[in-house]
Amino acid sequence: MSEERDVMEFDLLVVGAGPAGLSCAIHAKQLNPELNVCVLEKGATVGSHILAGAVIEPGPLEELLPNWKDNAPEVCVPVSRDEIRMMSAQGSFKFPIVPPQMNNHGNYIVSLSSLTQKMAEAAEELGVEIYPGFPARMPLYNEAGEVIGVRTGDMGVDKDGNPKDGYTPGMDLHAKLTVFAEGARGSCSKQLVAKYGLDAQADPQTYGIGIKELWQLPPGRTEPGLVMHTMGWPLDNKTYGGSFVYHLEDDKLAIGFVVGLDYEDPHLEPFEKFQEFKNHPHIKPLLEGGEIVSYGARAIVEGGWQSLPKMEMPGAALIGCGAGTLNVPKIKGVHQAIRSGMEIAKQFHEKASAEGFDARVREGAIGAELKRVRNIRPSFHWGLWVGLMISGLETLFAGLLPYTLRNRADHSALKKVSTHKPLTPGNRDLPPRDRLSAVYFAATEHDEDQPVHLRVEDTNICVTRCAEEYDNPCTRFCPAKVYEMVEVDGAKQLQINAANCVHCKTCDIKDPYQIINWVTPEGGAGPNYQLM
């Protein structure tokens, strides 16, 4: 559609209100207080979208909010004690020595959710004007081929593209920096990185996916504050994962389970293997008589230092899990995404511009700390025991050893159906039943009648090659059962049930051909997220 748009202009323009968007625009604020901010934020109000575990290191944000506690997020449980278990089908073994990556001693298990919230309180109280329900659907650049803005969703379009009562297209919003915070996977981010090259120098990005419920339990039943991680089983030894159950106040418990999306069996599914562990003789007596109040699920950026792409570009920047700056050995990334919202602001405040952004960040605390742990996450490709190996030398030397393994992405790492045995489904006594019914604990609702954001280049592709050579993975690692193969008229085809969707990347990361194009669909629309 060709029309005129409304324009909005601002000094800085940040896209997405995540720990590090919002940390971006509030310290701007705080440098300027003239600087005219604007953030937009994809969910129909801040903090529904967004999905962590989370427990956070709260150093940054007490740099940015030293009085954060005050207004504390309603999740917000300090840390008591760390427990490592390593899991086989029946028992577990619990490790005698917490590793410093993973030593919680002075930190927070929170809702980001409600974190996210707060932090947007504190901006508005500085002036920033947010505007969540307006997804950014693609940047917007000047003849000299500069970043000068984005453009929002069209608003009131049917399913086949053609405007209904009340169509509103798209505004157009520059400025003088742009800053793009989607977190893992964003669809405008992976726009510019195509266009500018941005990770020529840099690994191919990889991921995993994280899902996540959050239960009320039993009284008594939880000790507020623990924080448990596992490994091994119900996975094999040649894939990356493991799970967190955090402890919460009120008999509330958030657990999940995190797949590496660099596995290679085609038959597995991520949502199955959650339900699988939930029902481990150490866990489902915790959940037994327990109820699910939210569901979800998120890609989490696991590609470290050698898959950071080059942060900075003409008139915009990324920052945040959008660049890649968790560090998966804390299993931690909210304190580095708002280290780097911080740092661009002070880029923009000292330069006018983000040139320069890139080496701050990979010369700075940022860059320091994902050098340390680079190669710990890709030692997990030959397997547990040697990543747990190359782990603890990596740790014993804190990154100092002369050499840099290696990523690889992750679609590539998929192996054909007939390399790899059907896996027997395990035990499922507990709630959820299958991923519709635990869609519904996620709230996504999006319109039936709008354009479908899930864009599948070739559906031929599903029919034939991908039908014959993996057996339509994306039927199964989708956590929200949006992919479908059904038969119409005697033929197979693939049937897309966008609705269901809650946003967490995978199809757009994981699908073996890469002809799946996850775009926002209509503002607003998505999961609704309660204390996740």
Given for the second form:
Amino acid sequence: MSEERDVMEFDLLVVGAGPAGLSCAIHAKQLNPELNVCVLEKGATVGSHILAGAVIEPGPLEELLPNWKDNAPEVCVPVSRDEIRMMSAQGSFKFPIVPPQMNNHGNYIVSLSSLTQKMAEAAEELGVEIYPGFPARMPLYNEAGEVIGVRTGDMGVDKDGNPKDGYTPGMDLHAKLTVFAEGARGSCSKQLVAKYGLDAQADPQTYGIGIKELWQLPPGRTEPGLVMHTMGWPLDNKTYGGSFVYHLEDDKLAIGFVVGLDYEDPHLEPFEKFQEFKNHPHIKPLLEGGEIVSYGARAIVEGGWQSLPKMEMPGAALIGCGAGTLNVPKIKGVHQAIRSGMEIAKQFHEKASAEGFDARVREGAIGAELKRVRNIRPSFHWGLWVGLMISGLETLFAGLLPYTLRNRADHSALKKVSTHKPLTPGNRDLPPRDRLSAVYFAATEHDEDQPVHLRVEDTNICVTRCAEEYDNPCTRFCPAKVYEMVEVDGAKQLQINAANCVHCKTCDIKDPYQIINWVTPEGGAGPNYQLM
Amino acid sequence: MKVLVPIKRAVDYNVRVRVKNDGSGVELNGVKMSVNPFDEIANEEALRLKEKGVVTEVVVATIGVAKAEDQLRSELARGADRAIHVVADQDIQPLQAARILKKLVEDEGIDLVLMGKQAIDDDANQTGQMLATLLGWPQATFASKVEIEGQTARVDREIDAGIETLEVDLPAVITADLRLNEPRFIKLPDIMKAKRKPLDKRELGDFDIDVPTLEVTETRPPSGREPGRMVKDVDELIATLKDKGLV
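Mind giving me the form predicted in complex with the partner chain, seeing as the form predicted alone was just shown?
Time for the whole complex; same chain goes first.
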């Protein structure tokens, strides 16, 4: 479709209303109220597509919005106590001390969907234009090859790509600087990294998948402010990951599980591991009799210092988890995301371009924090025990030891199905029964009559090579059961239930042949997270 | 012809509604709120009538909390000309809403009210009918097609036996059913323009809503369903049913 598109001009255009994008918009307006700043968000509302534990370190937020507590997020509980446990199938061992990175004294448990809504209110008060329901479909370039903005997605296209009644073409937004703050594995960011070779000097980016449930429990069971993390069971020692259990107010509990996407076993189902974990004798009594309020999943960026791509290109910059500023050992990304947003706003204010932003990040607080812990996450490639040992050493020497461990691409870590025995399903009887009943609590919604937004380049591979080599891992790693192998007229074929998608991006990352491309569906489609 | 489109801020249709732990109502804390979908359809119909040249002005109005301004802005972005916000922090029941709307109709010199047949939160399906009665106007509810010629509206309604066509004299109250139309997508530049469209705030105190109201004594979720059990074959099914004394 090559019709004339409306064009709008801005000084600063931000893609993604997460903590990074909103901090950029807010700080840009604080530095220069005259600026014309626009934020695009693919979710139907700000916060509807964002999900995190989330324990936040409030420093950078306080710097950005000193009065943030006056309009506090719906969930905002000061951390009262930290607990770290090593799990075995029946028991658990509580660490006598909490490693310094994981000490949460002075931090807050918040709902990130609620925090971003509050940040959006602050941004709008400063005159930022925020447009939820409008995904950035693709970056736009000028003839010199510079980024000049983005095109938003078309609305009202049927599943075969034809315009329906009410078809509304997307429009072009141009800006002096476009800041991509799309979160882990952003669909535009991915194109930009490829086009400008932003990862040429970096290791491949690595990720984890985080699955979270919010529970309403019978009265009196929680200890508001208690932050518990676990390692070990039900994951084997070769697989990186663990759980988080955060006690909120009003008898609510945030519980979740993270699995490093560099896992090797093609049989592994992150969703099932989470459910098994919930049924551990130490955890189950907490949840029994309660009900699920919300469910969701999201890829988490884990590559850290050595995987950080170049964060600038002509006309644009990458910030937050879209670049990869999250601090894995701390299990925190929000404070770094906010810093990166403020940093690009300062950069734009001083230089009116992205040039020099990358050095600024690496040499500043963001880079220092990442560099110090750079060897911790990759040390777990050798398993849990070696990882813990190296992490201890690295922490002791504050990252000053003169070596850097390398990262490898997650999809390349998957081993062939022939090398691993099938896993035996664990005992579990707490809800949800399966992924479909879980997805119901994500309140995800996509018009069925639109093009499938999970583009599989070659579906023949699914029935031939992939079935044989990996037994179609997409049917297992997806936390929303989007991918199914079905039999049609006696032959297997891939069925994509795109309407279930919760926009976590795991398939785009972990698919061993890298033929799944996640693109933005119609604006406003996707999960509707509440208090996540 | 001036049209009034009353709209209501309601819990979004995608949200799984939860009853509060103390049974005092449903949880609205942190819950996504949207325009009641039937009201979007009503506004769309008013806009189409305007595009046909039948209507000259579309006024959207709501009665509700300060944040309900978001919903008014969204309907202004769809194309309404201006908005009226009757700010109310308390729960407003249908008869009270109808009385407020009656005064707005009179104050604004409205010729036609187009509104949703019901709101998806309380499903009361009363305000339109009550408003018509209070105004002494004809009403055509559950409209699936609206045609206006001169001072007459022809309205199709989907009823059990098929389609019923009514003719009502204007001014009238017409309430919109699901299949009346499919509301247009809101365009980005229109959201921006909507921020500058006129929006009048009015105090609840300007209206006489002193009428007997219903008292909600308790809200509770439906009782849970017994889990099902898979049986291997017909014999087991029959045996189980016999066991339970059901056959």
